[in-house]
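Quick heads-up: it's one chain on its own, the form predicted alone, in structure tokens.
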Amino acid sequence: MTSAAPHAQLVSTPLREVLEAFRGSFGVEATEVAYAPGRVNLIGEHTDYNGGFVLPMAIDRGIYLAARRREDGVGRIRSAQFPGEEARVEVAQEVVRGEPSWSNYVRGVMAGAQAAGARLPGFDALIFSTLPVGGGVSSSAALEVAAATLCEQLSGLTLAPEAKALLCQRAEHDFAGTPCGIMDQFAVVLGKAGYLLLIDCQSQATRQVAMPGEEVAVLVINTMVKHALNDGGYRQRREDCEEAARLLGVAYLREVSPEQVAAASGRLGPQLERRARHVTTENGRTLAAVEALERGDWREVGRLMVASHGSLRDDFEVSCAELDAVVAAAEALGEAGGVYGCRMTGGGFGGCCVALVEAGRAEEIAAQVKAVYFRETGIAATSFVTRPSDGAVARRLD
């Protein structure tokens, strides 16, 4: 699918870069280019897989795939983090599972565009990234609607844009082995500037909620650390999810209320109460958050973020020392000092925080926490500012 317009990403520094890279890998030029962004989640977390609301939105980096169309009839994938490795896939016959790892969740894609029907052609593509590695802002998924739209534009296959989100979830179950939701998808495919995506889990329904004005803008900061718990966390996160939902004798926890949960607590026990009582009430927070915005309430916005660390931390069991410090530093600073609210997103551990801040003062908040967690934690943290961006686009390279 080529993009009408010129898209920021696909003329941008990055860009040339980007062409550079591959030069340098293939030796010739590229061809086609296909950026998808990162996403971070304002509010709403972990409630994606348990048919909740979500708000998240693009970011202004993302993920890069260049590409040039080969004759032979063989895909070559490289990635310009990790030189010297390559996936080799016979493009005319089923794509399975291989190696490198990292090339599963191009596979996957490519797997699921040929069951959409698209005849891919032999190509080299070299993947580069301008995102945050194992910071929660979803390299996954961009990588994979990276891909995707590669697919398309090397196919002519043109994708509804809630059918690539799926597809690209279905390569994320099938061949990366997480059983993420709906979310990161969907909002790298749909994201639009300007806007955050509200999206209803259950139905797959979106809407996209304006942030109105150029006074606030969102601070990514990236604790540089992402805990060993994470590989099995999530998962049983989720597990523990389906399991309370079983005991409520409904089909997702989206279905109840944080009174029913409450009522329920004998049958729950204190863990499965706790991660039901998250999930209920952050799906409240995030409507909440919905109306906040479209009244250009930033004080409850930042509010509704502050309760929603509280519950991820404390009934969701997902944060930890790092971000926790993060949001105690953003908080200790507080409206007086330009911000409105700040919390862990993405599926915790680690990872980034994302803070609502007075647009004009990002630079020196992100200065003044990131000093604070340095003194605490010796770690150097890093940091961007964005506002919602354009989801995915690819073009032919003239």
Ligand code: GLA
Second form
Amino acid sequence: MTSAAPHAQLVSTPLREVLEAFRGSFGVEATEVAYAPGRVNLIGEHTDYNGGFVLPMAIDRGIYLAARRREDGVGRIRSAQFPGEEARVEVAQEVVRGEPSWSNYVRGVMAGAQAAGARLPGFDALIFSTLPVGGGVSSSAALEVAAATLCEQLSGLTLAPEAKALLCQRAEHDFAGTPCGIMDQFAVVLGKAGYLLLIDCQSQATRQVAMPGEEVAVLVINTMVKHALNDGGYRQRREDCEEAARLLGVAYLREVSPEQVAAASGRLGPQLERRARHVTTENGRTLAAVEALERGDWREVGRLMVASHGSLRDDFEVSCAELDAVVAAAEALGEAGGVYGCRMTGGGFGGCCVALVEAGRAEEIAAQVKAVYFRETGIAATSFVTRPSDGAVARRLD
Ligand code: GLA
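Please could you give me the other form, the form predicted together with this ligand, since above is the form predicted alone?
All chains and molecules follow, beginning with the one already shown.
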């Protein structure tokens, strides 16, 4: 699947570094490279597995997989992050889970590609990430989608974008054990420079929403914490939502309004009512944010982001002190300080915040927020300014 259009990430400085790292690891030149970006979600959190709406974008950094074919039917996978470790796979046999644990994202995708009819050759592959450490911008989806794109490139099989995203989601469920929704993989496959991606997670219909880059910038601030609650907490929230939907007599919470949730208060009990209230109000906020974006009303988009954070903190209970501290610091700067809005992004319990800020002041805002955050928590946050970017791509290197 050689891409005709130039893709910023495949002509960039990191690519040279990636190829050098491959040579350093395997002692030969890579002949193919696949790349998939990370993502941030502007709004629409914990709605995807409820059949709701999300508005993520692919970012301008991600995961590279440099590779070279082998003639002996062996797949060797290494990671620049974990030198000395290696996964070995016989490509003619059914690919199963194995060590090292990071290789399961690739193994799961290879198993899915086999099931979709791909005949994979042997290969050497090196994983190289330009995503910030500490998580929160979907490095797992980036790795899965990069692996799927490499499988396409090596086998000649072409997957429809949605099928590719779903294959990667299945790999995450079955091989990594995380019951994620479809948002991350869809954003990473379908991302387009200059556009956010509105996904209706029930019908899986998508729409590109233009995000003009001159006036506003997307600032990502990494709290550098990941609370242990992450895995269990995510699964628990999913179960809460499924139980609330069952009590409301629907398949997905997407099908009910905040008013219907309020009316069913007695049946749901306080905790499930809070969970369902978050999901139903967040769906409304996401659609309202699309309308506001389309008329360039940044103030309203920011207001909706702040409301989203409050709902995730109080009703869905997936925020944490560190995420709240970043949001409070950004909010204290306010519009006069160039901040339209800020919220946690992704699964929660740590990870990153996303802020919509005046484009010319993004770096200054990042420095101010990080200074306050450090004073309050003693933790040095990291940050970067990003823009909606293109999704996954692969090419042969000549
Ligand atoms: C994680 C999951 C997504 C989504 C978000 C919360 O990132 O992978 O599917 O559920 O959490 O919005």
